[in-house]
Each structure stands twice: as C-alpha cells, then as structure tokens.
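Just the one chain here, the form predicted alone, laid out as structure tokens.
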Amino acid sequence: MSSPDGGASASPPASLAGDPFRWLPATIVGAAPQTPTGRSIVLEVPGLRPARAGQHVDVRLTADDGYQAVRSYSLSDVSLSGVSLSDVRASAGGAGRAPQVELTVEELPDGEVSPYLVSAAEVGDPVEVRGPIGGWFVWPPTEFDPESAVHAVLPEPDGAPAPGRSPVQLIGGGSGIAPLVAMVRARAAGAAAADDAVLGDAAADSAAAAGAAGPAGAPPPMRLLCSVRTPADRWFETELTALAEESAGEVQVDWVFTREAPAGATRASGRITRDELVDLVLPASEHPLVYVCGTNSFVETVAGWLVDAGHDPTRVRTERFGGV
C-alpha cells in the first residue's frame, strides 16, 4: 500500500489552528526490529502537533486502486516531536524542522495492515497520519480541574499525591507496553532535564517541568510489569535495563512469561495470577498512578485484581486494543 500519490503532496499543508484528525502525509525515515514478529518505525510529520507519552496516532494505507485501510498505534517515543511550535508551522509549509514520532507495531498473523508495516514497509515509503489523540492515558498526568465536570466524577482518593507527583505502575501486555515505553523514556528525559536545571540551565528546568514531576523534586518512581510470551518477545529489552540501572532503583522492570520462560528463571511459564500481580506491582497504600495496556481479556482482568487489591479506580487508567 502507499498514500494516495505517492504521499508527499496528498495532504494541504496542516495548520496547528486547524482540526487535530486531520490527515497529515508522513514518510518512514526509520525501523528497527523489536521482536521477531514487531518493530518500532520513526515516521517524519510535517506539520504534526507536540504528541505526549502514552498518546496514539492513526495510520491511513492507500492502495493502489483506492482502497484504504486505517489503524490505530500507540508511540512508543514522543521525544521527536518536541520541536518548537514555529518549527512545526514552518514545516508544514515545507521548511523547518519536521516532527517526529515512533510507533512500534506487532504482525498479526490474520492482519491487514500491522504485515504490511512489520515486513513490507522500507524507509522512505510514505503513509498517512493524523493525530496525536488521546489525553487520559498520558504521562505526565492532565491535573483534574476543581471545577471540572470530570473532577466531579473522579474525584482523587483521601491522603493521595497529586497525580503528577505520585508514584507510577504500568502494567503491559505484549505489545501493549508501546506507550508505557514512551512514559518511561519521558521520565528518562525529565530526570535529564531536572539533573541540568539544578546547574541553572533555564530551558532544562522548563523541560523537566514537562516530562516529568517538576523542577521542585525528582521524577516519581516507576515500576513496569510487562507480560510477554517468551524471552524472544521482549520489547525494548536492552534500553529498559539501562534505564532501570541508571536510575538507581528508582525504574523497576519485571517481566513474566506465558509460554516460555529463559533458562534459570524462577518462576514457570504461565499466565500471571491475582496474587503474583498484587506481588509484583506498587501497593495500593503508595495511591500509585496505574496504567494499563494490551488486549481487551488482559486489561479488564488486570484492572479488576487492581481495583480488588484496593486500588481506587480513578488511578487505575486503561488503553485497550483488539483489531488487526
């Protein structure tokens, strides 16, 4: 498949003042492999909004005789698309520094379009995107308003830190820890930022008040449990036990498999249960901020151990997926 003439002039130039869902013509400019069925693909978007950790992007094939197909994807990486707004209106004329995102993608085997960017797609190929949606599973967290509707509904917990200040588990399966790589790479590059601000380099100091806790104090500690079938199927394997060490305890990753465990591992093969999970994440006396992501059956039954663990519901946020 490609975009509808070839891609780089399918689109009008986009305006930041104009409609999020708007179609924007990108271009593959990198991919490297993840797993023996995923890899991660960079797409340049001219044009394309500041995207945040934990946000998705649509992607539209187009086929030759017309026929479309479009998909969701979480980002895996958002720190490309951090340029400056003048750069992201420049570029959506053609100049300027372009926008970029990742998205890692899992071959499905009865799939149409997750192949297609798996096995086909070479760099240079051009899609379509549109986006960055999504503003409840993001990391940083959106602060509730008082005043809002939504505060009213949700209200926080009694004792609990702020959202943004609290302590954060994720929790994927899969493929599904695409966005919560995102995150983790977010506090990376905010615990950066608050490192150079301390030295009393400006924009550092507003760069960590917006990938992380805040200049004031350190990043939250995270804890990521992934869920995978074999030791093969391990997303970002080696970039999350660099990040862990370098942050002295502060990044935890644990990983369970379902099919097949590696050699002199401790625990079987098997799908995680109710009690190895309340084991294996951040006690709900610490009011973490809990995100959770992969299949539809995996998601609603982790959220409901979660929730039956003591966790309050309102910290407990859900990013589902189950189409090809």
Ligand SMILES: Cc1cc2nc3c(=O)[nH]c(=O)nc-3n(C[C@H](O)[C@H](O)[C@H](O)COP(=O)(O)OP(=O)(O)OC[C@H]3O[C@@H](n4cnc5c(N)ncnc54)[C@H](O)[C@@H]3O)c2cc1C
The other form holds:
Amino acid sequence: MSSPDGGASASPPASLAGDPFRWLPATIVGAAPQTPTGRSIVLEVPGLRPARAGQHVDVRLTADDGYQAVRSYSLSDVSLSGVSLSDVRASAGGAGRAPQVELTVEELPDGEVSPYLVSAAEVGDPVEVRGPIGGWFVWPPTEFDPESAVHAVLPEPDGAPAPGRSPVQLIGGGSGIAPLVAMVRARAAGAAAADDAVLGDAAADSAAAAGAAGPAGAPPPMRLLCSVRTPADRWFETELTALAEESAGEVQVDWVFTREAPAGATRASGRITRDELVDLVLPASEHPLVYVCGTNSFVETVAGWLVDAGHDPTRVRTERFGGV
Ligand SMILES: Cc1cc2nc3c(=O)[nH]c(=O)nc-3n(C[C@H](O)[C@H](O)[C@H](O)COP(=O)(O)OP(=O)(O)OC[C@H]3O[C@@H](n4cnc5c(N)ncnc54)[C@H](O)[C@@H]3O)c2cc1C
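Same protein, different state: after the form predicted alone, show the form predicted in complex with this ligand.
In what comes next, the whole complex appears, and the chain from above leads the way.
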C-alpha cells in the first residue's frame, strides 16, 4: 500500500460548513513510536474543521495502481485542530494556519492499512482525510452547528452536575485508549485555560469559552482505566503520569495487564474481571459520564458490567474499533 499523490483532491472546498465527508489532502508532519507495535502520527489537514476529543477521521490511501483503502482512526490529540473558522477557510485556500490532528495506530500483523501507517509511512507522505466524524462519543458532550462550525456543550439530565462538570470515567482496551487520551488532554487544556482566565488572560478566556481548549471553568475529575497486554504496551504513559501528578488528584490513571504484569505488581496478569472493574471505576452513585473504547468484545463486556453495576445506560458511551 502506498499513499496518494494528493492530486485527486487538489481544489480547496468551496464551503467548509457543510460536508464533513469531503476528502481533504493531508500530509504526515510528525511520527513518534508509542509501543512496540504502535505509533502516533500527526497530520496537517488544510481545511479540516475544528475537532472535538473523541471524534475520528477516515484515512484514505491510494496504491500506485489506483486501489484505495479507507480506515477510521480516532484523534488522540485535537489541540491543534482548534483554529478559528477564518483560519480553516484560509488554510483550505493555501494560506493561514493549517489544522493538525494526531492519530495513534496499532499495527495488526495481518492488517492492510495499519502496518503502512505504523511501519512504512514517513513524514512528508501525503494521505487523504475526511472528517472529523462523530457527535456522540465526544467529551464534553456537544452539539455541532454546521453553519457556525461551533460546538455547544449539551445540558446534563436533571439531577446531574452542570454541563461539562460531570465526573468522567474513561475505559480503554489496547489502542482504544486513543480517543480517551484526547479527552484527558482536552481536560488539561481546559484547566490551563481556566487558570489563565482567572489570572485575566483574555486570549485563554476566549479560547476556553469557544471550546477550543476544553470546557470553560474548572474541569471535572477524570479517571482513566487502561487494559494493555504488557508494561511496554502502555500508550502515553509518561505524559499521562505527569498529567495525573499535575492535577492534584483530579486525574487518576490505572493500568491492568492481560499478559505480563510489571515487576513487583500486586495484581497478576490476566483479563480484568467484573469485580476488579467495579473497584477501578467511579461509582454509579457519582453519576459519571463513562466512555468505553476498544475491540467489540472488550466494549461489549465492559459496558454490560457497568450497567449491571448500576450505571445509567444513557451515560455509558461506547466506541468500537472492530476486531475481537
Ligand atoms: C470509529 C473507529 C475508530 C478507530 N480508531 C482507531 C485508532 O485510534 N487506532 C487504531 O489502531 N485503530 C482504530 N480503529 C480500527 C481501524 O479502523 C482499523 O480497523 C485497524 O487499524 C485495522 O486495519 P487494517 O487495515 O490494518 O486491518 P484489516 O486488514 O482491516 O483487518 C485485519 C484483521 O484484523 C481484524 N481487526 C480489524 N480491526 C481490529 C482491531 N481493532 N483489533 C483487533 N482485530 C482487528 C480484522 O477482523 C481482520 O481479521 C478504529 C475503528 C473505528 C471504526
């Protein structure tokens, strides 16, 4: 599989407000290994609309003989997609600051697209992207107005905390952590913007208010549970550890290992059990918003256990990557 020459979608979109399914030429501008089988790649996508944490894009690759393959990838960082609408319009025409997004991909040994993105694609390579896609698996919950390209934070149900203030439980299996990391990063950006706003930084205040840096005001507590195979498979471990330390207890990160536990671990390796899950997540009594992402079977199992434990099904949001 090779990447396209970018010529197919050379003309900039006439209207950015309407169609999120328009293919846009994109360039790989950064790549960094994450685990022995996974890496993050940064795409510059002129004309991409601002993305929300939890959304995904479709990536299209075109072989030399014209064969095309399309796969979906969650955005693991949306912070550089939050340019203004005028920037988006300008970048679509070749000027202005172009939006960037990060994907985090796990290489499947028998896969078609993921081996290319993890092991073959290089900085400077062109691909095509459409999106951002998704309005349900996003944090904070938002409603997108295509006319203004602005997301409004949705109200919470009666009895729940104010919009954007519900505690958040994130649960990821393997590379299913990708969109959840975007949420942790969006929370941190929102916290920083809120701090700056308290100090009178007008730019940060307007960024927070526009939702570009996360919800305005102090962000809610967030707990992240990641199930990975081995210690080497901990995605974003250094950054997540730092964010948890900086959060004064407001962000907590837990890891469980299915095949090999770290030296000195008190828990033996193995798949998480129902009782362990209940112990490692925010209780239903706190009415958390819960986001679960991973393979079909992981999501199915975990979501079922959460509902059995009393979590309101309407507050358990899921994203499935396919696979077993
Ligand atoms: C909304 C959405 C978001 C996604 N986000 C990400 C992401 O952030 N990072 C990421 O790495 N992947 C993500 N995926 C999965 C991704 O789209 C591809 O399915 C994956 O990269 C495999 O593509 P491939 O071409 O390499 O394998 P294929 O050639 O399509 O499939 C190879 C084999 O692996 C199986 N398989 C397919 N997907 C998986 C899987 N996820 N786990 C286990 N087995 C699988 C297939 O059934 C097949 O047997 C996402 C999928 C969706 C629908």
